[in-house]
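Encoded as structure tokens, the following chain is the form predicted alone, with no partner shown.
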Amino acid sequence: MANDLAHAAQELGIKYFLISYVDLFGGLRAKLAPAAAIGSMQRAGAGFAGFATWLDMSPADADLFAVPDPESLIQLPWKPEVGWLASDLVMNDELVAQAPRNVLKSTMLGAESIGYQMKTGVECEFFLTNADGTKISDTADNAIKPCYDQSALMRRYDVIKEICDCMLALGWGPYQNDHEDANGQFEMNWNFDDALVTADRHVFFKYMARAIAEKHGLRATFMPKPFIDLTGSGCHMHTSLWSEEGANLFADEDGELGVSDLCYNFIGGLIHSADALCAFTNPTVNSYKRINAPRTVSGATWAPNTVTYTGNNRTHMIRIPDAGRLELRLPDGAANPYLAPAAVLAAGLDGIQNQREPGKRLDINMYTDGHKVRGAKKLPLNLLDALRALEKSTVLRNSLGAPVVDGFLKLKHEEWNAYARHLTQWERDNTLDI
């Protein structure tokens, strides 16, 4: 990666730069700067009015500056004259403590100070719909069990291929693409990496998928549950901790299921903070139509509703699919690419520092036998429950910092209240004549 963005523009033929940041709601914001101005932008940042996006700021606040990180530079494969940059937010010459990317970097620095580097990989599921998002784009994609349907996959070959070709060109190491469990739903996988690298790529992947879908007259949506009878879109997070010397600290060939005591303590931390964690991994009203869903057309939701862990079993919140890593199946497509891993790391480190035990592993089918489990916590039923759990979480507040927790809670409570004020057709259908 180039440290001098002006030089990189000359070398790569970049004419414009998207200087971007992600707000508390996961929205991607940007300014388009000509290459001739990138030198000053690299030094001072691009100016924004923070209140105009989902940050806990007021119109009276000073200018917000997005200072681009040259290490994050991505040249758009489908529009190579444009370079994309992730940025760190600064106000009054100080890092903005509530800015999601800053929060992840700070949490990772805390982990590195005690010898841990977190690496993650995400499974981004999304739907390809018609342009207005009201129905899936492929009317022939109507199988009851459409997962891995080759014909449905190949009918969207041009879109999937173009996205995958971009990831290949960028060196991300994409290794498989599939039609997922819902009609019109897809998943694309690339190699795991340092958690910040993965987070930046996650942000860009969502933008890229949407942009390429639009080229084909379609819409890519990462909404957790756009269709009530179909399986929702998750964003499963595979996680491991590594030493400065490059050793996987979650791996233990003598450990149960090939993972170390450190990993089990990390899992214990996730279990301890699971309800509060949901505020960041499942941050929308719609999210709770996925994790508390009835059985879908395909026969399973593939989403958790109880705080449990297991081995290679997809019906639990945490799965240990292989030696040396865990899979958190809680996050959905709306999860903030920076705040979700920051919260996971914070909860996991708390588990390590306090040697939290995860309890007994369960290997049952939670979808059929979960009602028999005694003592396991249930996940929040809605966004309000998750926000109230976050309010009580000293673990996440102390680790992530009061500015981001308080700002997030303030804005999300406003969002919940706006939803609660919304009159639905269901209410009319069921109470109009009472």
Contents of the next structure:
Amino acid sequence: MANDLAHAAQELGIKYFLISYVDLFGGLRAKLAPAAAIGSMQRAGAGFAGFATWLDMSPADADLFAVPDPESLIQLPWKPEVGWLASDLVMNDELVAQAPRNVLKSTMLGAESIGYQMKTGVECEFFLTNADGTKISDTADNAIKPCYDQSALMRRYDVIKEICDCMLALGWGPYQNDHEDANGQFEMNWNFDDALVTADRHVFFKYMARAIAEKHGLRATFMPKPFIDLTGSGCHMHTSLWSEEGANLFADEDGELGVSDLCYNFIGGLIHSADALCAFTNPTVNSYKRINAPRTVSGATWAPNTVTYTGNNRTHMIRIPDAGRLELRLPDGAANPYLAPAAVLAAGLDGIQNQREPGKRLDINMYTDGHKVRGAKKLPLNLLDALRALEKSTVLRNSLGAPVVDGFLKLKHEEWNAYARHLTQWERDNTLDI
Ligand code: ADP
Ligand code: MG
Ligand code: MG
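May I ask for the structure of the form predicted together with ligand ADP now, the form predicted alone having been displayed?
Let's see the whole complex now, leading with the same chain.
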């Protein structure tokens, strides 16, 4: 049987399986199971204590089981004796309602039941730093406009090539790698696919980039804004909806910019729920230092400040770069690979079902001329504002379910409170002599 993991282990020479899941904060958790044990693990799952990770569980809860999805199997190209598996979380024989992968799957099933399959492509920007994460790793990478810098890219050829070779071997269809707009920042692109496939790959990509950077004595970080005056790391999400027959429903030759009314309603939904969406696309305290940021040394942050959309222009929250898709520029490197697309789909479907109008397209440079636009809504200024918007969002609660929204809010409020209790140097500098 193609999906029999014990058999796959024999065929592929896999000695160990990583049975993994992603928690509400995006943390990747795993057990390493020898191939000899995979038969029973595939049936019953690998056991975990849920409270020990960010899942809003209690230490008194029953065991949590990660039941691997054989379709997700990825043999580590740099260590082929290990097979990685994404899992669905089960407790007391029921799917865990707040588990991120379960949430994406159930939101996608809901969409499929009304004829829509979501496809996404993500652009995971990251920095290569020294091992302790305090500085970028390449001291010669100091241009004011370092984007596409060939020499800086080639000084990291060994790392980038190794990651790209892995993606080629895995058949993801990688097609370009570049130095991005911040010193020490890179981006590697592979082809879009079904949103669940992309989400699993997104999780794996982050692990792979970190693991390979580590082999080279470096560190790959997806932190949204690791250096305050440099451009932050986004995770733009290109999105389209497809019919069961395989037609791109966002494409329309006669539509404005080559996209359909359905896509404009989807955009209307994203605009309607943007504040609440930020809780999932920009889920950390640090995320808000990337969006709404002042100009970086390169001249632009490339991150949105306002809830607006446009054509092929990178200064707005949503860009229509090409016929048949939209690019949501909001998500950052900390976005949960499952919850972010689930929330995007939920908000977009609400737009379709309620035929929400996206409003006027703005073709201006939002960074320089944004102040001239009356009524353009600003994005939340901090995590607390986004959490409060999520609290009020019936759209996201009804679609994603109360367990994930409430669990996420509870844990993220605790995180915000921990941050608020932290005394910063800025406060001392500005308050000591008051
Ligand atoms: P840019 O830097 O211009 O935003 P990239 O080439 O870095 O674009 O990334 C574009 C992403 O969009 C890729 O992952 C690509 O596969 C994906 N993509 C292209 N067409 C679609 C589509 N119809 N639906 C979803 N994603 C798409
Ligand atoms: Mg790109
Ligand atoms: Mg982009």
